[in-house]
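In the block that follows, a single chain appears as structure tokens, in the form predicted on its own.
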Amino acid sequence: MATTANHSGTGIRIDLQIIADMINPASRVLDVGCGDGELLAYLQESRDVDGRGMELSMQGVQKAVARGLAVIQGDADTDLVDYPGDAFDYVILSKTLQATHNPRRVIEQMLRIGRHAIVSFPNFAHWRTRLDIVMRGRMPVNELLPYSWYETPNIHFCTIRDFVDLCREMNVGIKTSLSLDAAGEVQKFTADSRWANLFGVDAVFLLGK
């Protein structure tokens, strides 16, 4: 999956500090695809959320679980439907959606099982992108995107603009979206800003019922 590099001056990634801005303190938390436990550890300790984790792959619980998190190992795709309703306050998928087989019915549960959920993703439509396929005719695979087809966990590549029509047809409420550039700069966009979706790196969503 697409990662960014920059970090904040918490020394997190920065797609990531803007989620735990989204986060009210002492807020119940899910977060699925939680990979090591960065972001569930800086919610605990800056929000004292009670916080939880799913994870796919089990380096990533067992590196959780050795911060001392409650990770379990589980898939988004099939394991949230063991949640019971209104569970949590937030259910984060940060840079999970486009690797997860039915990215509907993903946030139809997360927002079954949380007030609210959180949807960061890569901008497949960002303009390095489009100029790769033009120009050659092939995936890209770049800084953005470092997989090759052929080997890429991502299984539906997605552009702001198809995130925010997914939305309206789900009758989903989108409560902030902000895109993070290539220099790491957040801008706050309306739904139908074509200039995010060109210019977007990554989108971060918070979206309600």
Second form
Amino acid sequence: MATTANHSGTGIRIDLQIIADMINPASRVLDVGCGDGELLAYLQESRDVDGRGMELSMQGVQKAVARGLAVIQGDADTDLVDYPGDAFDYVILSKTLQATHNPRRVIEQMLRIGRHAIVSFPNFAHWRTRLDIVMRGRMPVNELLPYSWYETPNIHFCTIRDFVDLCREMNVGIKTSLSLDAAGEVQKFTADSRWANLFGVDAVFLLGK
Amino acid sequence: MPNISATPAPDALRTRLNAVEATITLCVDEPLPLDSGETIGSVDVAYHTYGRLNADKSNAIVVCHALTGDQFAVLPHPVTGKPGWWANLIGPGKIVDTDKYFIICSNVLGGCMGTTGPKSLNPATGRPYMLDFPVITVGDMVRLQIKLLDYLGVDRAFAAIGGSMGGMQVLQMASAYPERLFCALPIATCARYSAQNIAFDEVGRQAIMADPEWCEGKYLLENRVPHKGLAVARMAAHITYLSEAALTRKFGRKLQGKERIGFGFEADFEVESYLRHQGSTFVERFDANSYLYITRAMDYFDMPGEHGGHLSKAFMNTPVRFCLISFTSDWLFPTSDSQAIVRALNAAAASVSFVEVQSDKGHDAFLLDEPELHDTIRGFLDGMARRAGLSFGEAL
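Okay, that's the form predicted on its own, but what's the structure of the form predicted in complex with the partner chain?
Okay, now the whole complex, with that chain kicking things off.
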């Protein structure tokens, strides 16, 4: 949605590569907010997964369908309820959480229909964001968060620590937590890491029931 | 043995399409069982094929027509002379490319363009069936389509594609014969025909049956045709294929060849004369009793009803890959109908894609040059062809 576009050696975005590395081969995967299907296509080729996608924009759906992927036009907030329970091994929400109306409900649904959920989001506590607010007294607009407040699709920003708190409140197990710094370096962090919360541009969580 | 009569293809388009126009008599030794419990034997099937079947017979696409369609999907209609109803989609180098795929399009059971229907001769009586024709279902139409595939030696078609009632046949085929299809493209359709649609069908049927020329269904014997009833049926139905926005854009309140309203009941408005034209040209090419039977088949279409109320049971663990397409302004087969199918397919763990195309052209959009429709179909077929490992090399 609204952050870095670094690419890994395999050609896909580095945050997508991180997600792909969390997924066991030949598993069943639902990518919610799959865009044009970049991650799904990669997973299908490199991990032999049985992949499905959901995407709000018709352009995205069309591109994904043209790749031979099974993608439906749908909304994470309203359409996840249609899937049966435990239908997938992994349900992915990549940089979409902050654009949902009810992030908590979305995460609940993801863990209802999948054994694991993988959630990535831009960390609103990154030092540059903090600096914008503290020093400039303004909402951050930069290459990481490019939208002005009045036109952003991102309506539910959170920080890494906020997200960890929500997981605890929901009794959701955090299996893996990774952050990406501005240089695209991946750091493993513990849930309470203030370091990750300050220097992590993006966070990726693998959640279990 | 079945008797075959194939018309040679004379003009350039026919040659370019490698078109075969044929009628084959099937179910001669063993009659076709019908959902009603009746059977029908010696069934003629009028069909077209375009393109060439490849060496491993894996590139066939079954094209299913809608209520008033026929096998003239690409070739010009023999009565109206107009291009085939899906000539914008199917052809050499087109979205459904006849240089790559082997297209099979047959007139449905109960139709009036050569496949056995109420106007065909009943071999038992030597007269047309008329209302002695058994009431048929979409399931029966598909059963016959499968017989045609058997005859053509196609064990598994690459795809089945159709809009409206054609989409119902695609769904039915995928459900009842999942091993006969690799992928399915049901467009602007439903798995359960709605009360509103049954209501419109009933208006059409009543208009036909109220016409004295219908002669209790025996008009063929009396050498008469219920022109007026069938035209009214078509006019009413045609409105349901459009949308308010499309009607307003196309006609508004424009007057037909006059400066002011006429204070009478001649066609003052363009929209009136358009509908009258639609009605009067339709009766030239369609049989009134066929209209009764085929609309009835749609009324009876209820896939969830046939599966204990659970549509997902119709597709449990299906290997068929689906792509559903609906249109925003289609109020006859609204997006919610397609979404119900998508939900059921997800519950059945099927591979499904779904796109709702933005269009203000109503249900008819599936027949029109809608770029997003065509892009989606092209993308899906290309993706699926790669998935299926289709080779478009040497043809048979």
